[in-house]
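Heads up, the chain below is alone and in the form predicted on its own; it's given as structure tokens.
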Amino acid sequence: MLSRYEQALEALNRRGRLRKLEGRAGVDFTSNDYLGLAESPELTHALQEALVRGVPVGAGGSRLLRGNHPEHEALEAEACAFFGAESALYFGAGFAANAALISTLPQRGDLVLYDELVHASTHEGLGLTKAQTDFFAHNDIMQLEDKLRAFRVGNKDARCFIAIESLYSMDGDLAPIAEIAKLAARYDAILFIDEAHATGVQGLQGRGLSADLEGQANIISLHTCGKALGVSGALVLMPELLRRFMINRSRAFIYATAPSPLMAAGVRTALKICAKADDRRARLQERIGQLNGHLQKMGLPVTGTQIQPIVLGADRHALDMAQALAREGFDIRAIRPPTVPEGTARLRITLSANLTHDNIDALGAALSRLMQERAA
């Protein structure tokens, strides 16, 4: 009865794509805890204080039943003030929020144009939407405009949506947001911006790369809370009308148990820390520059962000290199298809403000030696 699943797993193993859960070991060059807040005393104290004042761990139901807690509403109000948006909706996870947006807002006859490298959560929503869907080449403004123009010729009344990330999670590069926003305005399109990896790191006070666009009627942004903010959940910022529509029509919101009120309290504190975390962001930028120096000496391309891929090509090469680095005391994971395109298996190095200069230099030396051995 279960043999087909065993065969599928064996096939993955033969291709070097079998995944398994592994414990934490080595210096952290793989998490998304970019500001080093996840285990910080500030957040620990905030959650302890919230428990003392009676904030519950569990919500007990969906927010449309008894699960709506004052901590949820306080967080959403504070998020609006911090990011400059008209309204906010708190979800239990970024994956659920992204999938909910794409599957709920675009309607039959509409079009969703998405960057070919958008996150799997966006693809989840694309698989559920009744709208038409099409992709454009990564960060290709000209192709995006061509497809917008072609759609508008015969669909003057239909709505078009554009889905992008601001900082791409596997490549570490930035979207040309200002140019895409101009196209969205020109062709009467709604722009979804997934800020997951920019929140807390990019922009004034860590408000992300879409901060200057917040509050506009055609802008929706998603800020996950489990990466640089160090807690969990996701905030979707949007016009109030669309918030009300999501509350009434999004199955992922209506039928899900509400996020933990305790986590909402933690996110409230994380936003306050983030607003004053220029020292952490400066330290992170120093580490980025330091690692870039090592990589450039090896002749490797750099992104200039806290996400640095080293593309090795074959799945086994990426796995072997990750295992070799683990033996050297570094936690760096191999990323393989289908998470990345075929033939682009890679190491994904991420940096945190918690890393020291010595950590970066040690990694640079180990990488240089291992890359030389691989090339020999």
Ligand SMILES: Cc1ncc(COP(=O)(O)O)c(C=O)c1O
Second form
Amino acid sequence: MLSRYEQALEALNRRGRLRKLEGRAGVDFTSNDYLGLAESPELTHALQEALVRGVPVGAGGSRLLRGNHPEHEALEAEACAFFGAESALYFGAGFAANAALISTLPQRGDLVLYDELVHASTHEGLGLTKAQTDFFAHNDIMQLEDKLRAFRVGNKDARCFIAIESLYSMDGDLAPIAEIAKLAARYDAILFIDEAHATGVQGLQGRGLSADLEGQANIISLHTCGKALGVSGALVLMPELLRRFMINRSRAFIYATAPSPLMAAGVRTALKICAKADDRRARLQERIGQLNGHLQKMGLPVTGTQIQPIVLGADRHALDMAQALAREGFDIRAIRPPTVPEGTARLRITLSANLTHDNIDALGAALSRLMQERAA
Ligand SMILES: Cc1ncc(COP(=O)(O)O)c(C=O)c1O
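Given the form predicted on its own above, I would also like to look at the protein as it appears in the form predicted in complex with the ligand.
Below: every chain and molecule of the assembly, starting with the one above.
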């Protein structure tokens, strides 16, 4: 009965695509803990204090039943104030939040236009929605406009949604948010902005790249709390009306145990730390500049953000390079299709404010040597 699973795994293995869980080893150039908060004393103490004042670990039920806790509500109120949004809803994970949004708000007769590089969690929602879906080439605002215009010709009243990331998770580049927001306004579309990798890192006080747009009636943003904020879960910021709609219609919200109140308390602290973390952001920026210097010397393109892919093409090349770097004490993972498009397997290097100057120089030297060996 189980043999088909075995065969499927063997097929993945033959193609070099078998995934395995691996332990933590080597200097961290792979996590999304960009500000170095996940293991920080500030967060650890805040959670200890929260436990002492009686915040429960488990919610015990759905938010709509007994699971709604004052910590969730306090977090959502503080998130609105911090990000400048009208309302916020806290989910247990960004994946669930994205899937919930895209599968709940767009409905039959509507259209969702998404950037071709959006995350798997958005695709999860796209797979569930009854709306039509179509993609546009990465960051191609001309193509986006063509598709918006074409849709509006015959669909004056239908809703149209645009789904993008502000900082792309596997490519490390930024979306032209201001231009896309203008198109959204011109074509009466709702803009979903997944800020997963920008929250905490980009914008004033780490409020992300959509901060200037927050509070507008057609803007929905998602701020994950398990990356730069160092905790877990995700905050969806949106107009109050849409929050009420999500609470009434989102299956992932209604039929799930509420996120841990303790984690909500942790995110409240993380937001306070984030607001004052200019020193951490400056350190991260310095490390980014330093790594860029090394990569440019090797003739490699740079993103200028904390996510730096080195596209190597074939899966085998990316895997071999990641293994060679692991042997030298660096934790950098190979990212392969289907996570990235075919033929673009890569190393995904991420930087954190915790890394030292020496860590970056050591990586630069190792990469330069290994890339030369590969070319020879
Ligand atoms: C762009 C993007 N959106 C959403 C998510 C999902 O967030 P979470 O890890 O909180 O489930 C991720 C996670 O990697 C992501 O990269």
